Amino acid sequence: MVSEKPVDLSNCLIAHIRDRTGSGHGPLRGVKYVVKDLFDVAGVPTTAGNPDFARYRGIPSIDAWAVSTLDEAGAELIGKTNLHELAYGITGINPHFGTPKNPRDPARIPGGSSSGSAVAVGAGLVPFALGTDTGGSVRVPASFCGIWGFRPTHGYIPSDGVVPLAPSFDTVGIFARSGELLKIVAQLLLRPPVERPVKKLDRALVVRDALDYADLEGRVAVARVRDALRELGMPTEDVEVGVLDACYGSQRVVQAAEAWGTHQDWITRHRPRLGADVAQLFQRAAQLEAGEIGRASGARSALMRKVEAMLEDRSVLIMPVAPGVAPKLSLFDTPEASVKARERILRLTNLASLCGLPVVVIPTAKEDELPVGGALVGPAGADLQLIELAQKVADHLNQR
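Show the structure of the chain whose sequence appears above, on its own, in the form predicted in complex with another copy of the chain.
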């Protein structure tokens, strides 16, 4: 699936890591990977995609938990990747370090915030990479770059040593070239707070109201996943979840308050350089009024219960990851267009992130099409079963 012409990796890496071979003899021995530059690596600055952040954070003395765990499994870290500044954006456009090139069409955005990690896998530099997903930051670039993406159940992969954004939404996620490799890496990293038996996933629900936000390509992605599941013998139904706008609204406010809570000290005391979009997001977050945040927080728990009741621990939702293929970079010349594109995407991704649910992004486009992914959203804790189900879907699609 990797294109024949040489791929442009400019702006993809923020730092090369050399001479670091994994210490272990585990299943990833000798497998190269990269991490989004939010993950601490001992002795290497963590930029978080901002030119002033590393000085504030200080040089880390120990590796992030996920990095040391992959190290023990033998994987070889070769670089830290560029990202949407502070992980606070969905386009991957970075005014300080440049914007990584979408490996399938350099005129289009790579998607963010984990842009560099997605590009590194999509371009064939490494077979897997780590990112983070707060509101779609693994899912969206996975879809736009034509690779596998995984957001775990909230709290299921430890985030020690990872720069936070909005902790009640933040997750450590995985990009991979194949479903098989995704599963191996996920098995190494998943650490549920409590081991629980999970029910068998035996029903797929197509989220009809999500299709209203999708272009033709997003709808085709959903149809392909649905047809594959049907042909694999899983019953599928259409549902209206009716909560997409409410999830978007609640996450928008609570996430903004948490993000401001995370970076307030640094921003107010050190006055760092910030890109125009990120500066504006923080400015608005700082002005949020207590009652508005309180209403968004109160709404969240009711939305979580509602989605939980709908999934019954046994259903998967089929949704478009984003409305369609990666938008053109030129679309983001005006702030209005940026805001609009961002809102359409987040209306699709925020259901899972608000509710802390696991999601697997399956690349569904054919070789001659621009990449687009279909999302399988599962009940909390069903992470591995969801990955296995997604693999079956992909195998079925590839056989046709």
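Residue numbers count along the first chain shown, from 1. Being a predicted model, the structure only gives us computed values, none of them experimental. C-alpha atoms forming the largest set that superposes within 1.5 Å between two forms make up the rigid core. Compared with the form predicted alone:
When the rigid core is held fixed, the Cα atom of residue 196 travels 2 angstroms or more between these two forms.
Shown: the form predicted in complex with another copy of the chain; wanted: the form predicted alone:
Excluded here are partners and other molecules; the one chain stands alone.
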């Protein structure tokens, strides 16, 4: 059933799954897909991108909920994908299994942590894939690889059978080649724990202070999404949210505390091999003090209330996904370089992560340009409305 060393020119697969077909006759009958190697698949080791983790976790006997659900819809799982180790990084570089190759420019990073899943879709191996998004791990590689990406409202896609990193931020996310397929997969997987009445999304807010962290390509992506919405008749305005640094600061601490709590036992008792950047992040996390964690948690609650009031259940935010196009791999020769890039990118992604909001990444680059995406961030619970709005934006952009 499993080939541990598959032939994979993009280096995006950790395990190739053979002779497995979807059991159902649903809307994905015969459609092939892959999952990030955080998702349990019965009988297949879950590595989490680390050479020692599978031995600690053991061989799973049942599929992750999302895998089982897609199986019932007829989808065919063909592999488990490479990732930034333990999902704790944004570059997608993996020192143990190699780095998935960005399908648009192999000299550039694929983005992470769900790098292998994004590359598999971007390279045409499969039409859709599953990843996880804690701080931007679906959104960033979607942007860097020129494909659709979706982070749901926190808790709206069950994460049973998925290796956690920071549970109050972790989400199961989706990559797809088209907005139409993204919506089909999302409709199958979304299971809102509570029903929230969401008004029609009828106003777009360009987060002007986010542009301060963006390069030219990131600002152009925002402008293209904004102009499309205007031409579609949606009122838009520029706003200063004024909380990007605060969101980054709060999530940096709370996420680190949760990540250390998740993996502390394994790391301290089994002393696994860790990449230099991930080891550095865990070292910092282990040194956090209770007071610092408590202050960051309190700040999170206040920030969530502020952002919720700004959205009013009817607004969408337009933001860069990342500063610009994927940086060159050659720039990441030290763990400090990875951490620095992480800090810059997360200032753009952490607002949605901290507040548990849904995000859709729309590919905005033209055919002769390097990939870059624009992000639509919606109110909690507005997942399908946000995807439908993003489809309209993409259709409008394609007609130009």
